[in-house]
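Only one chain comes next, encoded as structure tokens, the form predicted on its own.
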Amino acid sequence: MLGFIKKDLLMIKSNIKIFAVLLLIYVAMAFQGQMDLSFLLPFMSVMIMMSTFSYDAFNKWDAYAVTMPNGRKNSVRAKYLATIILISITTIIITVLSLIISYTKNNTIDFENIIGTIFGSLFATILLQSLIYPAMYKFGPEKARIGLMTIIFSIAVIGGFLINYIDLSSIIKMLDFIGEYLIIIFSMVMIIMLYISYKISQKIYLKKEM
């Protein structure tokens, strides 16, 4: 499985000049105040390891996959632990950068704020990857796109409807009630979403026809 994980890294290897100089670039912004690094970094790393499906397309990969010894599981599992690697070092370096970024500009670092911020977005990123890589598996990776665009514009009216009827104030007191334990639950949420959405590619994938 090692070979499979590989395999993967190395396909983003051309995307990282431009992964390089787009992190100049909003490290840049961040400095001026026109943005936080951590809304944006880990969506990045789901959006490179995307594209490593339709370079598996284009190569028919899959074809010759299925020819090695648990090829499909394999592979799936490949494409999920490779993800997280790559989320994981880009969160380890937004964390830095953010952190040195703060001290630059406030000689004070406000290390709780930003260890929250970008724990939200990696809940989010986290929340993209599950949604996203079973409807890859499914209807392969231009129809997923398309799909994916419909479900963050679909989520982004529907919220911009309802914050309008929920009660936010509720739902801060709810929070801070179970605070000291939200990172503990939102772990455990992310992890049974990886689980369940692992689960349901596997099961794609081991069903379709190459």
Given for the second form:
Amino acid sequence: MLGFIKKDLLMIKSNIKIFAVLLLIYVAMAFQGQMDLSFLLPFMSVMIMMSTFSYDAFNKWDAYAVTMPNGRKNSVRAKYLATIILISITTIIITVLSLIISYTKNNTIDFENIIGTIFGSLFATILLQSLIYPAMYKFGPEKARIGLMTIIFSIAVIGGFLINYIDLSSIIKMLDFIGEYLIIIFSMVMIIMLYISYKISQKIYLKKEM
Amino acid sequence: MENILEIRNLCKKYKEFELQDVNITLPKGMIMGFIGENGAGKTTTIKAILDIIRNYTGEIKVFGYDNRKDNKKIKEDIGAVLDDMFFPEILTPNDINNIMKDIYKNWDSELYFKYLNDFGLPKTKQIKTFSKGMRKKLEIATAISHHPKLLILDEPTAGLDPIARNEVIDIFQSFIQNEECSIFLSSHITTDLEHIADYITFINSGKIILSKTREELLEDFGIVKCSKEEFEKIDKKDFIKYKKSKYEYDILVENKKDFYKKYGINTIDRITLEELMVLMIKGEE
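Mind giving me the form predicted together with its partner chain, seeing as the form predicted on its own was just shown?
Expanding to the full complex; the earlier chain stays at the top.
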């Protein structure tokens, strides 16, 4: 099992330079106030993990992994665990950088606001990855990538459409109502989403003809 | 003799291709060469043994265990080299060692690095910088470094130059010195199999058409070269296939000595696996 996780992490390490450069550019932009760094969390995590799926598909790793002990089970489990490790590291880096940027620019740390924004991004990250992974296993990275774009586009279009018809103040009131439980509730939703996604991916993979 | 691999009535249907009742038995300590033209069903059979494809009927036993139910038990002792299926190419041989030592209980880093040295493979370069031959050698080194008891190899010598092919064949031969170990390998390079295989199994259009020991094939089988007049006198039951060339007939016979006794034709050559393949596929009945 550990070997399979290592494989994904070593792949990420091999491409780390590209993502480090991207991070530097965004940090520079964030310093100039051109963008919010929390946006990077879903963007980078999804991009990095999708690149591992693409390399896997290119070298038919999935078929090769099946030749190893418990390859079918461990390969999927490792992908989800590697994702959790990656998201944890990215979240820590982005939180620390956001706090530093906030302090350097304003001489104070708007802790609540930063954590709130990053938590929102974290939720978006988990939601995207939970949706995309089963599609990756079922249809392969090429088709799943198109699916991802469609999901993002649909969310933007439907969201934009609904915003005109929904009374936002009632939603804000509702969120205020659950206020102190908000983080707990959303954390649980994230865990459940990821777990269901994992179960679906594993079911697909266990039956898959490579 | 104990069998390390047993395939019984394996059937697998695709839209345009079908494996039909494939039966194979590989005894312990032996090398079986699996031959056939492209698309004959070699890779599909290998994929079924390794559980890479699932929706098939029939039974596959490895080390006496069911290949699907007892997956974990048998995979520890199998090493595989597959055509174009390997680690993602951004990884390095060092990465592979790091990964494999946590996948196989018996992974032997020392042995793995010894093979890398013997093959002259760099340890820290990404696989994508390797030539096809280097990649194949890395795949072989990876497949045998956890001391497997069964090696399943799909075209392991394809893309290798003659020197590398010899090195690889030497490794297979030293692997088989341990009587507990066996090799099941498919190859187009039939001359390699003539040197190392104990058994030859021939698949054509999804069906096993021949499975014999190498001695039986190379010593007993033969090609009779004869004229049209001589050919017309031969009973159809006494040959397997024939091919008509410009001046003579090439006839594939199962037993050279019996044929000579019966017909007195002494222009009978020893057969090579390549000739056997061509005659079995292209010859007429």
